[in-house]
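Here's a solo chain for you in structure tokens, the form predicted on its own.
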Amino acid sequence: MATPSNYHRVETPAHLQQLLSADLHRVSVLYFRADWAEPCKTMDNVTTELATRWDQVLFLSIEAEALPDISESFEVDAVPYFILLRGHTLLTRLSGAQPAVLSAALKSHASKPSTLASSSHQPVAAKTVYQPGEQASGAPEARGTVAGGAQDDDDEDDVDEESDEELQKRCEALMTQSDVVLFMKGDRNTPRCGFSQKIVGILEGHKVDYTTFDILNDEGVRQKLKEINEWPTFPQLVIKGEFVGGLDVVKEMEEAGELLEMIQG
């Protein structure tokens, strides 16, 4: 099937806020995807039919992994993920290979007039604009937030009496707990992303002995290691005190064969 002209590829952060702030009054599809999850293959003919629809709709593609600031921007910890959007107004979210709630998620966004201002410079209600860097809020099927909600959460770290000197001293201690360290969302046996299952697989399946943290349960944890290890995404994967990467870099070094030689070496 021929791509439709009003389906894109998004390749990075600057290319989708051109391709949203084009036109404020449509609605767009964000679809997070990644090649290795299985379920990204049927949504991936389901996006282009539903595409070749609703042509007046904008069907963004972006490589979950390969664009972290976005994802991380929007919260999407699974693939394949699906966020809708008007302008930069969030519609709804969905979540997993679920070609009839897309469709019915469509019927019921695209076919209502905007409500936004016709100027792209008259204000918006706070919270409502994604604009890249900033991290998105909101739960998961609710008409709530894409960006915005970074502010709220500095302010409830202020009340964390752990100064950053012993936050940085517990993660490179938690980081050497072991020999191989997972900073991941879940533990390995309820992993709580795809990025991260993917990660636990590969470990289990070469009986690598190793430690997981739950990120998700320590924020000033989760927001050091960003800091530390300069990777703005999770899971992390440590082994023997460095920092290795995320899913990407760890399925490259375990196809090299450089994985289990840093392991065991």
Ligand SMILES: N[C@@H](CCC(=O)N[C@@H](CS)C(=O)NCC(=O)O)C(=O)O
Given for the second form:
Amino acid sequence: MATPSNYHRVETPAHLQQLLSADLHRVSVLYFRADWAEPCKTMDNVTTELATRWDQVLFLSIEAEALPDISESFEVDAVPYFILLRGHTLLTRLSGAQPAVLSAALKSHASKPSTLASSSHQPVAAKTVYQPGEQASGAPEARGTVAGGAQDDDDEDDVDEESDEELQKRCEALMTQSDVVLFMKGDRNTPRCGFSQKIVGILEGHKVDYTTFDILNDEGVRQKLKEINEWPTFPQLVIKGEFVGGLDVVKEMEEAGELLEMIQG
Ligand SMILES: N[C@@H](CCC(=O)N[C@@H](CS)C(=O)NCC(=O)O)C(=O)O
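Could the form predicted together with the ligand be shown next, to go alongside the form predicted on its own?
Next comes the full complex, and the chain you just saw is listed first.
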């Protein structure tokens, strides 16, 4: 399919600013992607198709790892990832390859007359304003939510909250669920971060028998493991219940021949 005229590949932060500033009433879809991520292939097609349907919406594809300043300013922590803006105002964010949810988000935000934002009122759905060079999201409640940000915290009142002790026990159980456990973003078939993808490549290359846990699906485990293992990032590799390190450590161990030794020993 030919690239629609409202679909652009962002080259630099300044280019993004220029595209967004051209029309402050226009809705934009920022699509954070990476070539190696399989789900992005699907979302490349989905976004191209949506762009032909929503020709008044600006679709901007952004190479998440090649443009870290943009990814970090929008707190993008995995690919694919979508940010909907009106001008520079954050409407909603969506993590993962969910065509129906993205389409619903467009319906919810882009079908509103664009003059709404030009009136003296703030857009109803607006969470915050993206200032170049600043954090885009001052709206933690919008993180990880889906179209329309319509999730209601009250709905979760019925669910028993996990105590810190329970969470600690659950993390310990996860860390010992098999001899080799990889805490990562995504899973071995669909890694959602380049670091996770590379560590999977190392383990697969050595035909290691391992299990994975997707920390993007469990914010409690994500934060608790950082504390337990005193390690601020993912991936985290655990061998026989013992925390080993992230990608850089595992790479070094592989080069020194220590990785297989630890797994097999
Ligand atoms: N050099 C690190 C790179 C890992 C990294 O920087 N991970 C980031 C981005 S995927 C991370 O996990 N940030 C914390 C988070 O997302 O919770 C390693 O050796 O593993």
